[in-house]
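Shown here is one chain on its own, the form predicted on its own, set out as structure tokens.
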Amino acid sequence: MGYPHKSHPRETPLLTRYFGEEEARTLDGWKKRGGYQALEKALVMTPAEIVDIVKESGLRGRGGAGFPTGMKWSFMKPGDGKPHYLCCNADESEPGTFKDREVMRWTPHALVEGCAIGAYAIGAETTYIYIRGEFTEPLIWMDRAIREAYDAGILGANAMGTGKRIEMYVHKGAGAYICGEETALMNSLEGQRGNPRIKPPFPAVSGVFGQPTTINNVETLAAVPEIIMKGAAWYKSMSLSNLKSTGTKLYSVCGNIRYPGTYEVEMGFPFGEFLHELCGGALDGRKLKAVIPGGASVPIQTMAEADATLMDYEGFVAQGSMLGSGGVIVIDDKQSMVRVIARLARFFAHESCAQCTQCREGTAWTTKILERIRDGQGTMEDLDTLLDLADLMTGTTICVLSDSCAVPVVSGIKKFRAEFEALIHGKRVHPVLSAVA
């Protein structure tokens, strides 16, 4: 992992300002840049007042869902005489998906603010954030963030001296992708095997413990301190397109394209500016062919749809995908649509947690098939079923693994029909396979 690129002139870097700054790691050079005051003016709020300003501001869950952050944290009833928790979820496991590992590298104190104002707004005493077990040095800036923060007394039993109680400690995972599943997450947290649990009842009702709990990701958190500072008009008014998607949104990117990396852009920005000029386009003497922009579980888009694309929740939908967690894997004419599609459909089965049959079974044989076709021994039939296979893994188990599975195989037949065609009737492996194998 190395240093974030400059930010381009057409982003509006609010949470990358700061990446790449050394100084910006630690409490002081956090303090420095302004850090800790929005917590500071939040303790003297009421949790209601704060609740409010996030629902008026219009920020919606990043993690991929897009639920409306303040509606959620409005379910929790601080004062019911139960423990409530707020969960911080920094698994961030979706292949094509790196942007909340590159906030808490770089500015883990804006994260630890988040959390800190949301725990007291839904009234939790005890924050957990769980990050993913191989993100070693996420691990060691936010263990140290954190630290910095209880020697300081912004954390504790006196919070930033205003009597508040806010405790914070990070959780490290061990390598599941399904703990990114929100009860998945809850029960890893609590010693369990991390299945995803049956809902209802829903975290608000029953979550960590049995108890109250909010689950939200990094990237939502983070953005809370400049909400609070700034207002919810100021939020509200970065919005190129619906007025349902605002503020800014970070994404991803990476496969077949000149400049990989994390970038920042208000909602509703043009996806194939976004591409062609942020990004750089495609690599000398190739020719983009598809992209995945919202992580491997979302639609893939031609390039005409994605040229076409607003980068908002609706914007995305409207081209047949979805925004998802804002991972961007972009594919050219060099790659086999086939051999991608089997290596995700490889991914969501060896993740499986295997409860579902439907899951277990379905993930299992739609990428034995893939496979098969992959390397020639496939046949009309098996597009069918493959169809067949993802109607019945859809909608039909406890979370979505299975679906995220059935997602890009349905959309990759759809939209890239002529490449599996061309391999069953060829009999042929695709030349770039044949070079590496």
Given for the second form:
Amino acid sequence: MGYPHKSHPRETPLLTRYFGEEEARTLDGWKKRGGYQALEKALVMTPAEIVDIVKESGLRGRGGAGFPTGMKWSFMKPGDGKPHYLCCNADESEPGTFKDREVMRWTPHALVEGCAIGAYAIGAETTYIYIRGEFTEPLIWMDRAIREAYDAGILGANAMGTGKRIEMYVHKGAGAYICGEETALMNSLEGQRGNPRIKPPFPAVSGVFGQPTTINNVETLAAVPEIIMKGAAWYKSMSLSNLKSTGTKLYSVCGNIRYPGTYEVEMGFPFGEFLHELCGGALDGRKLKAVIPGGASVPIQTMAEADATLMDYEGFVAQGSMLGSGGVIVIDDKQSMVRVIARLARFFAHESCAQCTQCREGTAWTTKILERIRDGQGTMEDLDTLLDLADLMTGTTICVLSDSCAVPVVSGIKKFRAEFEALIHGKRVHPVLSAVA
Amino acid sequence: MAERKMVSLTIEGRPVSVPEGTSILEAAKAVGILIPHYCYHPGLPVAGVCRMCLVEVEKAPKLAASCATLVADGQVVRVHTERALEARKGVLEFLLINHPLDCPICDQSGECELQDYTYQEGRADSRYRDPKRFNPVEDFGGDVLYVPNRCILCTRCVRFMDDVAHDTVLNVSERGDRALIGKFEGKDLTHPWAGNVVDLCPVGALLSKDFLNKARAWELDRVASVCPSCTQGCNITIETRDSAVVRLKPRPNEDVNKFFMCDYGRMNYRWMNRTDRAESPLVRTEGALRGIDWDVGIHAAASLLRERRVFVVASPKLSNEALYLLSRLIEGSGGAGVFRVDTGDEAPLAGVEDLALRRDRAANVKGAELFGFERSESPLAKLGDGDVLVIADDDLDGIAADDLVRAAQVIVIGTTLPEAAKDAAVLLPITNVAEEEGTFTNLHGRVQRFMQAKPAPGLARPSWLVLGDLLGALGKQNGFYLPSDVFTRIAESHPAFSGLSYDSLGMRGLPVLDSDARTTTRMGEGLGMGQEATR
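Next up, the form predicted together with the partner chain. The previous block was the form predicted on its own.
The next block holds the full complex; its first chain is the one shown before.
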């Protein structure tokens, strides 16, 4: 839905249903909307039953990787004598992505409830909601919601009177993209520098404070209560294309589009219709040129690819990209692709944690070359160098930030090579650039 | 300790069998394949950040960082495939884009891993056309200088300070290509073991102020030795240029000092280059000390020693060989031997079990005790009237010439002629630890060999040779032509040393079977240097 908060008839509002309703932010308002019934229901089930329902529902990680949530939960072994932890990854820093922010701003109790159910399912007594440093407003709402839940006895040593212990804390990051990487998040949470850790060991074996840990995205956890209430089959039925992708997905749409905002559609929704109908298409007198459909680190799609895409995990891959975080960045014909890609590369160069050589040096070098081309100082050899660097930066580092930087470069040069060559050969001066000059 | 399961794999076509939990990098080392690496160091926790040690593991989709990947049964590892070489070449190119390439003025040049691997498998040119990052040189305190432009952010120094020295001084500051090694506010590299970061640095980013611009690495001669500065007995390399000691570096020994040595020992080498040395045998004739041939000097000393009570003040910095021969001088004369030791504060290296700069600041205190010398703060207290006093390399600091008058004769066997002994009858000049070879016994009774690093000054002779000749002149024993001859005799005659031989000591040493160790097993477990400590 764009602003003001009104869903398009073709949307399937589950998580976004109460966006814009002030009252839904409070415990009373949330309860009035059926809140915490799912938690009540879940707490009388066994953890294994909950994991099975989530497994059956086909819910997959909404943070970007799309790992099946139920399976992730099943890696945790409740009762192994170790403290378990649930981490909610609310460090939403992927450029173009702001869906989790909206969930936390409008329905903080949905996340609290989802976290509580998740924590119970994996045998964790403690949940940390790691929230991005820049998210001051969501932090206020999350803090308030958790306080309300504690005061109402929903959280705490005797959660909802069941004798089960569910503790929940919000941890504010200091504002670093890399802290959204799950192992860097854990380091940051422990008070260390937010550097990704080498895997294995995986978090389910040795995570926060060296204990078994599960890390889930905000949207993933917020979707859980409704699955518990309405069942796996109901959730699974929301799939328009591929049975491996079920439920609804939030998309934060921004860039050169008429109605930017957070949209929620069923898996498999046609991307063309989504962009042109729901989001209102291009601004007057302009034409859409490219889409980055899943946040800055997924390959850029041409409009032809975008129009042919069915919006689910497999659909985006089939059309040369990835679902990613659902941060849709729309680029129209007034924009220089080189400029866009150079800006993205600069972001990754700025955010590299500096551990791995390829990433520390590669992201910065890539940025320098791209900005040189952008400024009309590039050479054709630079394009080869860029692709070569991208190759060296892919699959060779601890985490995937380096790969993420390479992705828009490779897809951009592959799909919009003419724009690069035009700048190199100086045949065309870009309208925006010439205005700045 | 439970036996670890063995894992068999193939590296570059060679079958390897190593204990479970070994990294691919270490397994490759075991069959003589050195996988290039920067951040990995066997004495530090694995970081896996330089990405230089990427190798191809069959069936794995990505290249594996061999330092952080454990061996698995049936694994097939390839180190020199095109894919792995390309990836490593890429790392080298990335490392060099911001590197100043100032090898001609860099202290590390010639012993630089960045140079080595770039020559080995790097690109001949660079595609980098932009300005390089620049950061000014920073004084890290202690003996350490940081040149950030040369830094490759391997974080060995940070990990050493955090995980081995347990003194959080260094960090990685900033992110991205702006990153550099930083120092926490108000902290300096003043930890007594901080100098090791210079050795650990694989490039020329951390430099020793002491060694700065002193020599090029290829001008140095290197000799294996043992640190003479305390009873720990850290294995070291003495590096000399033009026959002067310019630097001491730790030499790895799992059982003693791992990969490290303390700053005290590292900096305590200038005395090895003293120029005010005794260079010729001197014998007092007509009231003055005069230079004389060795044979005459030896016989002059022997004639003084004969039929007398012999009292020896020995230095605990002397080798086992010298101390043994000195004990033979005393033997049968009714005399005694004493030694004194300089002491200081003990400074342990927190992250390594049983490694410290010890209180006793001399290498062979244990040896002196084993050969029957008595430790004493006032060494001349038991000097009897009419004794022949042998000053064996004690500098007589704090002792006046008057204190020596009780002795009938004074013989100095030393590297210098102490002021207090200027009335000595005979001076036999000997070489110091850097100029001779021999063995030391460390505080746990580990016997370790040291080698000769530089020539003797003037006519000075090795202590074992001088004392051996003296014994021969006294008719006590002949036939010491090599230090190993003396050691063989020690092993035969001293139960504590039984079973040891010069050859079996190798360059890593072996523990003696002394009273501490006798109750437990032979190989040092009871000495706190056993397998637990070596991991």
